[in-house]
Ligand SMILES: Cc1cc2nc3c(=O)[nH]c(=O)nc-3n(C[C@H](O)[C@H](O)[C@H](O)COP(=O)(O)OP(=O)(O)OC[C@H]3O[C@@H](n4cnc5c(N)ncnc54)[C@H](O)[C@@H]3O)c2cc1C
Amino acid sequence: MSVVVVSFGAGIERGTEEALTAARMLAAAGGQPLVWAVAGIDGAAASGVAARHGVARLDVIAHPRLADCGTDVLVEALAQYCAQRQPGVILFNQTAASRLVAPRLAGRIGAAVVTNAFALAFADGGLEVTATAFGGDTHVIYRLVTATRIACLTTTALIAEPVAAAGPVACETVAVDLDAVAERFRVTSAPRAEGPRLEDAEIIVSGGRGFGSASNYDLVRQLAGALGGLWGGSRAIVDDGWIDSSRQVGLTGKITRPRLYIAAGISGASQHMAGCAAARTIVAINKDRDAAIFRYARYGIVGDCLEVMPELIKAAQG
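Quick one: this chain alone, in the form predicted on its own?
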């Protein structure tokens, strides 16, 4: 039995090292080896990361089709890998792609699966997974008792902690047969992100309906520019057409982890907070002193954002 972190795609995604850290701690607690299985990722590029995080073995799932494949091919590759290696716990860095792959893999191999997980522990012969529910308002503990357990980790709530001394990592190739697998869906067009991503921003200024109109929202862009950050917003103003959905922060938008998050004119609904609650510092600006956002903020300003924001912009530019 082993604890396996699964990664796939063109490269190593942000959050992978956080997932490896959580997996290493779980493996140590259970007296099991930590394995990192990569599909479509260059083994040489992964070996350095594996060494920094105490991975006992790097499994490179090999087949030409994994270089650029769809979900059907990937799920089949992982199912064959599981049949060969028989892992006890499989962990994914939770992304939009892994939320598709993990449940399908669980169905294929008869495993239990939990998404939105942020804490793991072995208990009473099973795996206890603590996850968020209802947009982050509630924490739920699931006990998984199947032979193989799968969890998608929300890595914005975790911290990467490399081992003190990196040692050599055994690397093995795991061959799979994918020649007969047909993709049932074909992507004819896909959105292309341009410029910096909200998920990578150190400073984010977000606005909501408290600004009253799309023209007033320009204050958010100005403050973000003055602070050297990015601008975003709530789903409400995306629905109203003020900003594009690529700028939405929240459960159905971007999940961020900035050093500083300024929320202006945002009430603090659970769906929005799911996208920014992991920020190191939250500053809230709202004229309603009872707004939910103040429960999450380290600093709060009770006032009209149309009056407060110009002063903050002046101070940032000063």
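Given the form predicted on its own above, what does the protein look like in the form predicted in complex with the named molecule?
Just this one chain is shown here; partners and other molecules are left out.
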């Protein structure tokens, strides 16, 4: 039995090291080896990360089609990998792509699967997975008892903790046969990523319905510009058409982890916080002193964002 973190795609996604940390703790608690299986990712690039995170074995799933493939090929590759290695637990860093792949892999190999997971423990011969449900408002504990158990980890609230001393990592190539797999979906046009991504931003200024109108929201753009950051917002103002959905922070938007997150006129609903709770410092501006956002904020300003924001812009412009 082993605990296996599975990563795939063009490179090592943000959140992978957090998933490896959670997996290492689970593996240690269960007395099992930690394995990292990568598909389409360069094994040499992964081995340094593997060493830092106490990975006992790095499995490089190898086939030329994995360099640029769709879900059908990937699921088949992972199913063949599971048939060869029989992992007890498979963990994914939850991304839009892994939310597609994990349930399909589970269906293929007869495994139980949970998404939106944030805590894991072995208990009573099964795997206990704690996950958010109902849009993030509820925590549910599932006990998975199938031979292989799969969970997608929401890594924004987890902290990556490399091991004190990096050890040697055994690296093995796992061959799979994908020649006959037909992709049933063809991507005819993918969304174009223009400019810097919110997910990578170090500084984000976000606005919510508290601004009252799309034109007032311009203050958010101005402060973000003055601080050299990006601007975002809550789903409420996306729904109202003030900003494009690519700027939405939250459970159904972008998952961010900036150094500084300024939330102005945002109530702090759990679905919004799912996209920014991992920020190192949250500054909240809200006229309601009891707003939920203040529970997450390191610094809070109780006041009208239409009055506070111009002052902050002035200060940021020096």
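Rigid core here is just the name for the largest C-alpha set that superposes within 1.5 Å across the two forms. Source: prediction; values computed, not measured. Numbering follows the first chain given and starts at 1.
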Rigid-core frame, C-alpha of A19, shift of 2 angstroms or more between these two forms: no
Given a core-based superposition, decide whether the C-alpha of A46 shifts by 2 Å or more between these two forms. no
Residue shift check between these two forms, rigid core fit, G125 Cα at least 2 Å: no
Shift in Å of the C-alpha at A292 between these two forms after core superposition: 4.5
